[in-house]
Amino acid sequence: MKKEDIIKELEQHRDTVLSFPNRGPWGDSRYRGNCSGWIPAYFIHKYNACNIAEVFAGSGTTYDVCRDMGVSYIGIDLNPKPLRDGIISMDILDDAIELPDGFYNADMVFLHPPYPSIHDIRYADGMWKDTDGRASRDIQEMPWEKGMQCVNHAVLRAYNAMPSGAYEVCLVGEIRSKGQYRSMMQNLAIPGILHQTFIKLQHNTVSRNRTYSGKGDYALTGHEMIAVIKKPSGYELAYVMPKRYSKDIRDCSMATWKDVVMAVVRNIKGEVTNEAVYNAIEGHKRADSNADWKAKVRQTLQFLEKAGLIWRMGIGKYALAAA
């Protein structure tokens, strides 16, 4: 495709939705996962980068764009035959191999990691042959919390080798699989400064055309995003890296009494009574803080019953109001 062609398609997209139904003659389009030619051309276009580098090259999408462009090019991907000249088979997971020296001088580095614990797209063994045991190295045969732990590992990596003032570019998706909806943007590492954020609409998505078990509270996921992310300098690694944290409300010094107390009524099976909610609380921090934490409880049921949250049913005896 001509490059003037290319810029004056482009041209026509002024804000951070980015939308390209048409793929572009770029890539392979058998290749399951692969992104629109179009978004790698955009950024390339919008932060007038010359070199580009890229971490899971996959289809030979991002090569060809560059080759249209005329801009520098080099990548890498975990496929041991990778299907352009430009990709080099490496594992970014491997701190002993070097990154390609076209790393150091890359102005945009661009990231469409594969999306762990979808398992209906298969890179090993489905994209490509897994001759010597690498499936136990590709992200997307990873469950989730490994996943995006080596998600996370590959963006450090291409940020480390930029210069300053370079871009990295990552697109991930919002995923829902076994009955879990997970962002990949929530739980991304972000290096450096986190310079734009876009969202990327999907078209022609295999997802539209299946029927999804379920009380139908979820949506159709239309949407993948970009995290657009600066190095302001050469020496400095700051980053944010997501991470859970989980916790009892009764151990938690966050939650007030009023929180703790119908947390318990509501989980309490059964009759409710002071004792359920003692027996409950005992032992846990909200109770090792108060000497007199029993008396707190009571005070704080004859709160909730006043505020019509519960119902007194007798004695020392509630049950939760009626929703």
Ligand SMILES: C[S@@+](CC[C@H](N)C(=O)[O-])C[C@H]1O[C@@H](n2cnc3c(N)ncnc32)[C@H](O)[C@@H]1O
The other form holds:
Amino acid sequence: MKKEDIIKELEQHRDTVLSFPNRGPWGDSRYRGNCSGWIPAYFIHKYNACNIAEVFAGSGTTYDVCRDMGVSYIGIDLNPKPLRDGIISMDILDDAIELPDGFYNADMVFLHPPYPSIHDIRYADGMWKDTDGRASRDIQEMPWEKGMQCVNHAVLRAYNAMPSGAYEVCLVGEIRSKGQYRSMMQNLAIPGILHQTFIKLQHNTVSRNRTYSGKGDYALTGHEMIAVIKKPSGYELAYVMPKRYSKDIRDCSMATWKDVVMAVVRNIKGEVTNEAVYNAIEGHKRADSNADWKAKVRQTLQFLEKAGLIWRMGIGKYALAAA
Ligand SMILES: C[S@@+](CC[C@H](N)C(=O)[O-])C[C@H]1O[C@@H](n2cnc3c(N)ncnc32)[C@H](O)[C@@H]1O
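Please give the other form, namely the form predicted together with the ligand, since only the form predicted alone has been shown so far.
Next comes the full complex, and the chain you just saw is listed first.
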């Protein structure tokens, strides 16, 4: 496609919602998880980028876009036989192998990582033949938490290499698979400055046609997210790395007495006695933090009764108020 025709189309897009119903003549639409070439094209044009590097280069979509826009390109992908001559076969998780030089003078790095744990998409022995047992390094094959750690490893590696002032553009999925909703964006490491986020509207996806109907309390997922990270300086490596915490509310300093007692009342089936509430809290950090914790429990139960959240059934006896 001619550069002037690409730019004419891109200049119609002015806000942070990117909608390109046609994926353009780049890459391979049969390559699972491929993205519209208009997305890298939009950011190349927006940031006047001349040197592009890419992790997870896949079917060569960004390579083809760069060729048509007349900018330089280097990409890597786990595929042992990459699909374009500007793509090098490399495992981004193997820190013993350095990134190609082009990452060190890139003014934009593009990443479109696999969506871990979507098992109906296969890269190793799906989109390419695994000739030397590298499937275990394919992030697509990994369970969700490990896969996201690896995606974040890739985000940090690319960030470490790029010069200050460069942009790192990460296109990530919002996934509902086998009854579970996962947001890659919410679990993405953000090194440097979060410059801006974009929404990419989805068109003609395979999963949209078959995964679920959009009835019930989930709406059909019709978008992906794009995080643009900017590197402010040479040495600093500041980043936000999401971490999952899982605690019992009775041990948690972030919860109030009202939160804790209400959680206990909701959990006791039938009549709620003072004794039953003491038993549920005893031995937990909430009780350890207050010498007079039983008096605090009784006081909280009285507050809850006044608020109408529980009913008093007798001396030291309560029940959850009917909704
Ligand atoms: C979502 S696809 C990228 C598709 C690409 N944007 C396109 O339009 O064709 C993700 C790619 O990540 C590659 N990949 C998976 N694990 C990898 C790893 N450890 N190192 C490098 N690439 C990996 C897969 O081979 C796949 O091509």
